[in-house]
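In the form predicted alone, a lone chain appears below as structure tokens.
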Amino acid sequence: MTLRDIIYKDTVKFILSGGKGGVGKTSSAGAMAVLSAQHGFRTLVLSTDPAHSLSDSFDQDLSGGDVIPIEGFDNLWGMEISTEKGMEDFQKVIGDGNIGPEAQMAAGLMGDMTGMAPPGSDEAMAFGKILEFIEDSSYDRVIFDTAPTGHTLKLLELPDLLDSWLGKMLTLRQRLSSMMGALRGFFGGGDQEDSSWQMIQQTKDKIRAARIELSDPDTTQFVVVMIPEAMAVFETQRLLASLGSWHIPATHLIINQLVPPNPSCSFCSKRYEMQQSNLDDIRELYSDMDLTEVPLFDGEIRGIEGLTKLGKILIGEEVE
């Protein structure tokens, strides 16, 4: 499947752009989002990277944790996830007394509930957005600009971690339920439904649904972005191995920032030769994947015009 196929295929709802830091993930995500919107899809592009640069790519402030319309489009929106805002919401839910009597007793037995945040808080907030948009039919396409490889791997292993964490919460609930029933009976409180536990079970169900969605090649594609340098090759191998173990479809590689030949420049020639040697290795290593080679631009890729130019290169169209 070519990148053009991925971007223009009606059934693909989720595209994740990821790789080593500094390889052009954000520019690639922005370019794919612009192409998607220009094709007519209602498109949301959002950044799960704690060090956001999506605003810079679109030359528009997309910070604050809210969905913002992209200027110049009526079917393209952007968002930089605010992990601070997400954690504040989480702390409020578990700390304002609305968690039900059984969870309140759990707080007494296990310590302050505000310390019971799920593992990998930044990644948990990002994954929460993935869960949110899997159920949201407002958009035909959601494109994720993910964090550098290490954070992305933590994000993608969260379904297992959260499933285990929520499972422990439910086990605790089972142990406390009979105790709470006896206490309510003793004090004449009667039966009270603790909705927080129902919410936890629903979250577990959503996580399992997300696993299915993210492993379906018809609806999800992970586009790996790299540069032809040894460290990026090593990180790409690690990322693709992890994606394979989690059954997340990844059929396409963007090889970015290729230096053009320049015999009159000794430094440029050495960079060119180094990249070409690594490029040969990449082509051999990933002969079963579709590859797109992108030249190094002579300036920053910023704004709709720059992203459109990059987008045309990504899908094999000529650039004026």
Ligand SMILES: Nc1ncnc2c1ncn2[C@@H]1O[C@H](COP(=O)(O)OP(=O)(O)O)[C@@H](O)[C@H]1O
Given for the second form:
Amino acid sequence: MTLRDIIYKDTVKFILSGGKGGVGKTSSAGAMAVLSAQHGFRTLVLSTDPAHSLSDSFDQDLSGGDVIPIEGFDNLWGMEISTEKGMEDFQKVIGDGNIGPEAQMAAGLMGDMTGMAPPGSDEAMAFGKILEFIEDSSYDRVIFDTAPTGHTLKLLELPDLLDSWLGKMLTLRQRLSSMMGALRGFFGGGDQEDSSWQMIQQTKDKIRAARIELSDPDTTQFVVVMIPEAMAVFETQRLLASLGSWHIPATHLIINQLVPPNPSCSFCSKRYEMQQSNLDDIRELYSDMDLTEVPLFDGEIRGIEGLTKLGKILIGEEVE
Ligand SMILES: Nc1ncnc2c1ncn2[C@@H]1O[C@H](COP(=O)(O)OP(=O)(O)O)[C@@H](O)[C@H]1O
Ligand SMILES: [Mg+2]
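Starting from the form predicted alone shown above, please give the structure in the form predicted in complex with the ligand.
Below: every chain and molecule of the assembly, starting with the one above.
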């Protein structure tokens, strides 16, 4: 299956664009979002990179933590996930913003017992949003412009971490509840259940559902963007290995920023040869994947026009 097939396939709900810093993740995410919208899908493009550049890429302010309609479309929206707003939303998912006394006590004990703090970083916020959009059926397609590899790997290992953390909380709950029952009797408190436990169970269920969606090749594709340079090859190897271990489908590679041959310029020729030699290695290394080669443009890729041009190359169409 080509990238074109993936982009136009209507079962594909999530496309993630990832890779090393500066290789073209944001441009590719933007271009795939424009293609999806032009095809008629109600499309949301979401940046999970704390160093956002989606606004710059679309040449429109998409910051502020809300979904913003993208100018020139009636079926394309964008959003840079805001750390602060994301934290509030994440707490809502986790426990309506106020975690009950039993859960607090368990969380405290967990901290003491395992030293494992509840996830609450940038990744957790981005993940809270992902959970929200996985449940949301108002979009046919959600495209993630992810952060450079290390950060994104942390984000993608969160479901596992959270699942086991919440699982431990629930186990502790069983031990605690008899104790809390005794305390309630002692102090004469009511015996109403702490609703945050229910929230924890629900969050755990949501995470399970997200993991199933994110590992289904009919629903999800992680498109790895790279440039033909050794460092990017190493990083791609690591990224693909991690994606494999989490069963996140990744069968498409975008090889970006290929310089054209230019025999009259020795600097250009050296770069061309270096890239071609790496490209040979990449073709061999990833012979079982679908590779899309993208030339280096003579200018920056910005705005709908630039993204449309890149999009055409991604789906194998001629550009003028
Ligand atoms: N094929 C290309 N030709 C020319 N410029 C490119 C190409 N791909 C990316 N760029 C430019 O390189 C910079 C980094 O691209 P970006 O998509 O933001 O990468 P990332 O999100 O991986 O950091 C941007 O200024 C973008 O316009
Ligand atoms: Mg980027």
